[in-house]
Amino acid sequence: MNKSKNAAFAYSFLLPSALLTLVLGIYPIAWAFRYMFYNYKGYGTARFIGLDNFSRILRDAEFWNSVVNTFVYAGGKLLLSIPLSLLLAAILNRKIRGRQLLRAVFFMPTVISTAVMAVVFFTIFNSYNGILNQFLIKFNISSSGIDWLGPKHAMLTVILVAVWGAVGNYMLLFLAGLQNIPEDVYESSSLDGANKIQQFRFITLPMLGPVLQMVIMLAIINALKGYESIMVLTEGGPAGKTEVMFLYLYKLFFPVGGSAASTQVQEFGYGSAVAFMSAVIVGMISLIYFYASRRMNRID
């Protein structure tokens, strides 16, 4: 009897989480899976059209442009954030004055709302009266400022904002991994004549392999599905230069204001098909990474 009461008591704690998962996770997926075979705009009667939404995706140049932009955005974010976070972790793992404060400062961006962060950066990178352009003009670095959110620099700008928001989180994970490496290993290698670069190459990186593998996986997934800061900064513009896959998907369900969304209308049916295709693309990239990362588990 006591075991039954204990089990019921334990399940009572699991029930809220299970209900939230069912309502906010499983049900929306099932709903989208059903309507991707329908022509449904969120009102009126849903009309079954079979695979027409998927054939439309194959002809949708805007969607495939967003896929290309997603890979450019994700690639740029990974190439900058992973080495930078590892470098910061290596520096802040040393016994330097104020390292606890510096760790908190670099980690702070990860706890700030993405939308709030993007609004702040919009005031910095605004082409007309942004803080950065005012600085450049004041010190005669640029005569008229730089169009940071224009066609030429928009993608670089949103990548830099994404890197600023991600580095602190990955730095903390790397830092935890570095602190689990025994100091005796470095002392022994020093006695054998290894310098700092050799220690990093042959000790730190191999022993940090599992953490590095996890960080890269998290970075890939977050980069491929990220769109919030881009929506605030550029709405996917100008002219689709920063339109990433999940922002395009978001607009099909919730068209945002402004010129960037002027040609889009609410399409739940087609949006569900795009969501499925986007999930397939992210899943394929994840599987490719899982296959390639097997070597990272082999420490010779």
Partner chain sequence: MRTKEITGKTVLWIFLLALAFVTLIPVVITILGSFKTNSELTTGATFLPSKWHFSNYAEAWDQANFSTYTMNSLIVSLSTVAGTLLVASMAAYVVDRMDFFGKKIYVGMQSFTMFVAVGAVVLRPQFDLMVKLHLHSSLWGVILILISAHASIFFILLSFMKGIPRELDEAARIDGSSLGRTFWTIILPLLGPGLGVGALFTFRGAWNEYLLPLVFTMTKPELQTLTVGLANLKYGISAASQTHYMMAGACLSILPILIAYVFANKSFMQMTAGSLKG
The other form holds:
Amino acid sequence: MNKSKNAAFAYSFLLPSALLTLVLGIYPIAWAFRYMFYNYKGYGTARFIGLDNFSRILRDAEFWNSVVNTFVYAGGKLLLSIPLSLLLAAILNRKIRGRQLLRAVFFMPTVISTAVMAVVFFTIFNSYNGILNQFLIKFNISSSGIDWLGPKHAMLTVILVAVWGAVGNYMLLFLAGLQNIPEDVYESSSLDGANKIQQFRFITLPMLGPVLQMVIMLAIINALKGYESIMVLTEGGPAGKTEVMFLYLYKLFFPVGGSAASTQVQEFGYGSAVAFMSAVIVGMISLIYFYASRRMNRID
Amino acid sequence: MRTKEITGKTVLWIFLLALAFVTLIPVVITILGSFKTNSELTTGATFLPSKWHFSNYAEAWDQANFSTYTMNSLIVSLSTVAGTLLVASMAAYVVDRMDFFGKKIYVGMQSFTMFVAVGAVVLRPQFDLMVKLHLHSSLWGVILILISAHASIFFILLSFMKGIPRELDEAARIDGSSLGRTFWTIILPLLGPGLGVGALFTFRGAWNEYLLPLVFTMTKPELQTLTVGLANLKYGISAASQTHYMMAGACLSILPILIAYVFANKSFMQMTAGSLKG
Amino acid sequence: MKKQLLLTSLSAVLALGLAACGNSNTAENSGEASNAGKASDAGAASGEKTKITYWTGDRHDAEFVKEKVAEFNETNTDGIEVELVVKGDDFDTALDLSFQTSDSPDVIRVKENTIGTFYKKEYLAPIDEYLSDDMKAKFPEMTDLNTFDGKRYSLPNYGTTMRLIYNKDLFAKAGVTNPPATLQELVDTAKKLTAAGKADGAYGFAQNFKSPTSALGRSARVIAEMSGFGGFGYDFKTARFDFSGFKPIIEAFKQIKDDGSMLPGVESLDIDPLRAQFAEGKIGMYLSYSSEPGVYSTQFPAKIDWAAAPAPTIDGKVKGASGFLGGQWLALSSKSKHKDAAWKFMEYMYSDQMLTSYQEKGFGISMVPSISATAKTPEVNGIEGFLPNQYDGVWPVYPSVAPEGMKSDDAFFKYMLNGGDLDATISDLNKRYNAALDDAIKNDGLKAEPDPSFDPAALAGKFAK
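Can you give me the structure for the form predicted in complex with its partner chain, which would complement the form predicted alone we have just seen?
Below: every chain and molecule of the assembly, starting with the one above.
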């Protein structure tokens, strides 16, 4: 009796979320995905072509180039931003002077809109008269400046920009997670003679377990899916050097054209197939991570 | 021992200040840029404005219809925050604390929505649905769709939920508290930090959302939100962008997010104080 | 206590939202009701206004159009009220969605690269029945630009020309008298200008390669068209794609880059920063559209003396026509409930007086022969060089296809950066574009028939004064 009552309670609490997700999340995705078996350009009749779109994916060198770029981009972004934000959270959770101000400072980048970022980062990084190069030349660190957005360094630059934009987010999530660790645990351990690094290793990390696991998972998904800052900074260029999976996908649905350029064709059908393929890739990586990190999901 | 501590402190502060400097540079450039002329800003040769053009703000305020649109943006963002937190925390509670048929399917469904991105393509079916519900030219449509995208907040809250000891539920049950009552009186308050950060992220996301309000206010300009108004400052392809106004508008529009930050930040502080007392 | 606070604020927020959204709903409902009412008495004799909407994506003329729409609303005697809606980059998306509801506009601004798609999506209504014989004669009929399957869907107003834009001060400093007329001269001039200007940070040439499509669409395209090749690699004589005409052009661009005569960092350069640098005098030459004079007179005031010249050709021989883009302006929505009223508004917009002001105020270059014959030169500084000359002409519409793999512009830019085998790149492009063309002909009903008598040089000169 209790069990069925509990189940009824569970379903009633789940209902709003499940209903909204199903109707406004899953259904629209399914609606778009059905086109992956069609040749459809956004008007006229959609022509059924079976699995042709998928065989096209297999021979689409640009797509696989974008997949490789995605891994480089996501890997770089995660390796820099997660440790950095965790470190910042750990430091700013302590009672050091000015921590409120510093938290706000590190949060600042996350509130600036991407559209404006394009202009700002171009001002900083452009090789012709960018602020960074002016600085490097003035202080004789580099004789002629570095081509930050050129073919050799563009990927590094978009990773740095992504890290700049992400650290504040993850720092806040970690900070919030740290609030669940009672201060007295730290106090008693320092009485026992544990230093700060030991405290971090043996108290902070384990107790942060579930939050850490989830934040890293979201960070992975975000890094794999991220494309907006790349779009405003390089549009995937030069010559595909920073083209990532979801930017490539975006361009299939919404071709970026010059003003009076020729009519751009929307690749609705192929785009859906690529969307499906990218979802499979993101899903697989997330699942691998999830199973590999299961140990973190427990508080011992 | 003492010198070691002092060196440690120095290193720590050098690290923090250097990082803060690097973090703030682009922000400072944005603010300074908002006072430049379009050509000075786009040429990008100067750091400080050669002449301070405060009129950019007046112009942005006017052109983007700030006073009206800020209200609309607030309605959308605050309703989305309230709805998202409610829906996601309820779901996270039962998923973490109870066993029932379909739980795995539900979690799989939420994950699935996070793996997929078809961008604005899903707008079409979403819009169709709203046409059927007669919500296609009101902000309700926007709010509902924004609330429906709560997967990441759900997972964040789920992970915070795991940090709340189950003994508390058990104790409440023994005291005769119903499951719903336990959720409202015990779980939610302890979920403070998670809710705070979730609220902040949801607020920021809704505040910056562009395409949805654009589409749903197509025929009702008086319902447009700030992002839509700001995008209007950008010229179309027949001329150059009015980047200086965009910068000024962007600087104005981050203020509400900063206010939201101050509120959210309070929720972390409260918790620390609370746990110290307890 | 805390919970109570949370709940109160939560319900306050919801109530606030409910009130605001509720209001909008009722407003919408009443709006629909009155619309329905109007549809039944379309004559609008009862004194009630017939409301129509006009959507445009144009910003450069927004103030002027706003004024003229207000004037129409005050002066027309048919009780018509026009609502002007100016959209941004999202025009196409918004239009697509509006056609799924009853909220689609009555009058739509169409462009050379959207009218074909809108026609195929059945957004547009033919206007033949409204056209007087006078109007039919006055406005040139252009296949696939305003006329589809023998029916007219729009009329021309103004168009866009493409030119080489150059910094006269830097030319003087480098001792160059004439703008380049061949690719070799372009390469050489860029080199000389760079030698003369580099000390001050000025370079000979620039292109906005942040988007190769945008960069080559305003440069390689017009050079190819002037030299007699289709601007997007399509050959109207054979009805096939053949990019070989682009080989010398792309090689010249690569040469300019390898010489160091190209502004550093063009890989990530957008058109606006390019314009801003040109206005500062840091760029010797670039190729672009006739919207540039407007930008330099209002948005980025030019600190240098500049002018525009016809684009160079491959070898100095003009065998084609410099593309004059346009041929359409306003169109009638197929879903409009007030087509008669909408047409009255269009008639007003297409009046001689209006079209003349468009040219004279410098919003665009008239494509209507009777207007361009009488209208004065625009008031905008630098526009003279953009006015139609003996080289300008309207090309037929290029078929749009979706090839598998890399687009031509990206492939060309990749070659410019990394080198490689350009011949192999071109034959690969030909293969893929023609495969996509065949597919579109077979499956999507695209029409592409060879025209052996097609002579691109014959297109030119029809708009010259």
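What we label the rigid core is the largest C-alpha set whose atoms superpose within 1.5 Å from one form to the other. Residue numbers count along the first chain shown, from 1. Note that the structure is predicted; figures quoted are calculated from it, not measured.
- Core-superposed comparison between these two forms: CA of residue 22 displaced by 2 Å or more.
- Once both forms are fitted on their rigid core, the CA atom of residue 191 lies 2 Å or more apart between these two forms.
- Residue 217 shows a C-alpha shift below 2 Å between these two forms [criterion: core-superposed Cα displacement of 2 Å].
- With the core fitted, the CA of residue 12 sits 16.2 Å away from its counterpart between these two forms.
- Once the rigid core is matched between these two forms, the CA atom of residue 119 is found 2.7 Å away.
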